[in-house]
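Below sits a lone chain in structure tokens, taken as the form predicted on its own.
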Amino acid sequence: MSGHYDLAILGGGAAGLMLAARLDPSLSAVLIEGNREPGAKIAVSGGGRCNLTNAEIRTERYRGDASFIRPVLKRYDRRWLLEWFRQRGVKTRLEKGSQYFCVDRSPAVIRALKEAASGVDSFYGTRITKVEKTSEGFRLISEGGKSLQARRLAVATGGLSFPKLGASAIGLETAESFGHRIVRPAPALVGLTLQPAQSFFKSLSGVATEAEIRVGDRRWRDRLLFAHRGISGPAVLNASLWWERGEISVDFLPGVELLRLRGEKKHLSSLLPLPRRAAKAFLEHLEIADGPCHRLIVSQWKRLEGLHDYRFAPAGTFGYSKAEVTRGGVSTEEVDPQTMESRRVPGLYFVGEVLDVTGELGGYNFQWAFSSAAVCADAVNASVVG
């Protein structure tokens, strides 16, 4: 690893890869990713087709301060992003009703952006360690103790969710280095540990149920899975974007009415829109015997009620082994959205997950990731070529 560059790019994922793609050919770049392979999260992403966006892109999906995100989603949204890959081969289908699937799955995406970012150089395979400040611009240094100069440097190194696919904190040491602020990171989309008190759930490991989950004013209904550790399931990994301590609220019946099984006859379990399983563990752990509803007394009935608001503080997360997204990152605060680049650094970009803004579940992600990184590429070609 050696030579000089106009750009620099750490991190070939999503924002990495679009970034190099769409680099004007006379720049002189290089794009330095630690894994042997680039895109390593959008190759298992979407169980492997890949959700590249959403046709409901809104700031509200997503965390971060609304007043950055919404310039970038709105010079290079959803059509934009679908229309770039339509025109290099890859096939999209809307899903679950907004979510955008690659029919081909991942590896068409990935060839796209490296067909694409193809005039730029790269080094993969090579992990940085140290990251300098030089009157010429940037030097990067690697494990082995070669280095590169470039004048300018975008960070698209992601978060730290995903170790096992080669996540690094390089990113964020290099901002705090630089003396960017830091919003505390965390893991986000991910499952929620449990009390003492819901140990109970663990008996249901494997068993899936629609719930609707609420953490303050937002609410999601979708799929809840109950699992070994805790709970999952899409209800809980949008959730755990926004939980960070005290209670949740979850609805294990959403639109059902008890009132009108008062009357049957038939046994309480049979008739709750719930697996078998998971109707019986509720019961036991309400004490209430399961027989005849017209059976139960008023107290029962109003204990049976507490499943529409059932509330409890979770323990903790799954944690980044398991989390898709790490929530936090560099401040936005101190960075330009009109060019992603750094107000106290010049020369110095941030792009994609590594920034503090981070999305729900269903291709918001890969949006901001794609959507930062043209917006930094125009920002560069502009001052290297204009």
Ligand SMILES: Cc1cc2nc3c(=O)[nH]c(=O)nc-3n(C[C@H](O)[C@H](O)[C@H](O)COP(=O)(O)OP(=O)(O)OC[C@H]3O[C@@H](n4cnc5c(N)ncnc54)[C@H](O)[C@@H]3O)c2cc1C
The other form holds:
Amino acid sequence: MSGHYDLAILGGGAAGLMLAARLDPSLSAVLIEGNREPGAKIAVSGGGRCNLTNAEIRTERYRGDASFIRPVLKRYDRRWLLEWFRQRGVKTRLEKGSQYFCVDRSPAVIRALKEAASGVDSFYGTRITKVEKTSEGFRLISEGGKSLQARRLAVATGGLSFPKLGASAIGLETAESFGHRIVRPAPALVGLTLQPAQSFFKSLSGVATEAEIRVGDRRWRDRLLFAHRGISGPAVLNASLWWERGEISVDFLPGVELLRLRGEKKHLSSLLPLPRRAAKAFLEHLEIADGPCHRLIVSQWKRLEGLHDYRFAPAGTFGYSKAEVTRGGVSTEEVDPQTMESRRVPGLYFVGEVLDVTGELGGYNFQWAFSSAAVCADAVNASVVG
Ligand SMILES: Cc1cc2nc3c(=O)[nH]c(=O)nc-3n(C[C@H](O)[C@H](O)[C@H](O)COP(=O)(O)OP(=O)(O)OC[C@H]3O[C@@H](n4cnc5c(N)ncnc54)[C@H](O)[C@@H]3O)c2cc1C
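The form predicted together with the named molecule is what I need now, so please give it after the form predicted on its own.
After this comes the whole thing, all chains and molecules, with the earlier chain placed first.
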């Protein structure tokens, strides 16, 4: 690794690749990636089918400052993104109501990005351990002690999640060393662990059920999966984005009117719309002997009603090794959403997940990575032309 460049892009994930792909060819730019191949998270995303974006991209589905997020997603929206990939031969399909998945699986997405970024020099398998400010810009120093210089630097290093796919704290450390505030990072879109009072959930490991989870004013109705370590599944993953220490509420019987069951002669466990194992475990937990519904007494129905609003405080999360994303990151207060440039250090840019912008499940995070990168590319290109 060596050389002098107009722009160095640190991180070859979704954001770094899209930035490289949209640069003016007259720019001398370099993309540096710690893994031997770029786009490791794209490869595993959406079960290998990359959920690129969502039909309903709205700022409410993101944790972060809406006034920062809105102009970026408006300028480079879902239509732009789908068209960009379509023109490069990547077909997408709308599934699960609003999610766009890649028909030809994730490698097609990586291939399209790599091809479009081929005008940019690249150093793959090069891990950066230090970034310094110089009189002419920035010096990036690799694990092996080699360095390169660039007039500008775009930090596209993503979050701290999935260290085995190359995640590191270099982006946050770099931002902090240049005086940027870091919003405390935490694992998000991740399973939640349990306190001893919910240890009976463990006996349900492997069971999935529909549930509605509430965290503050937000609610998600989706699948909840009982896992060995706690609870997971889409409803839980979304809840984890917003959960701070404290209680969450789970409705294990969403939409079910228990009153209607009161006169039934059938056994309660056979009428509850829960997997049988879950129904049995909950009844045991609530100390209700299973039997014909019409024999249950008022206090038992009352206890059962509690399943509509089962409150408990999770112990924590499954951690960064399982978290799809990292919430928190470089504060957006000191980044310009028109350019993604630092307001503190001219020539320093931040794109993608390294910023304090995190979306829910459903393609929101790739949309953010690609849109923020496109905004940054415009700004860098304009400065070259100008
Ligand atoms: C299992 C999984 C599934 C997901 N599925 C989806 C999905 O379907 N849809 C969706 O929208 N989002 C999904 N996400 C989230 C999405 O992958 C990320 O939000 C997105 O990749 C962020 O893009 P980024 O470019 O900012 O960061 P990344 O894609 O994480 O890229 C950062 C790059 O920087 C490199 N890097 C870090 N440190 C260094 C260093 N010191 N030196 C050199 N290189 C370095 C990393 O190796 C990495 O390649 C998923 C995430 C995971 C983990």
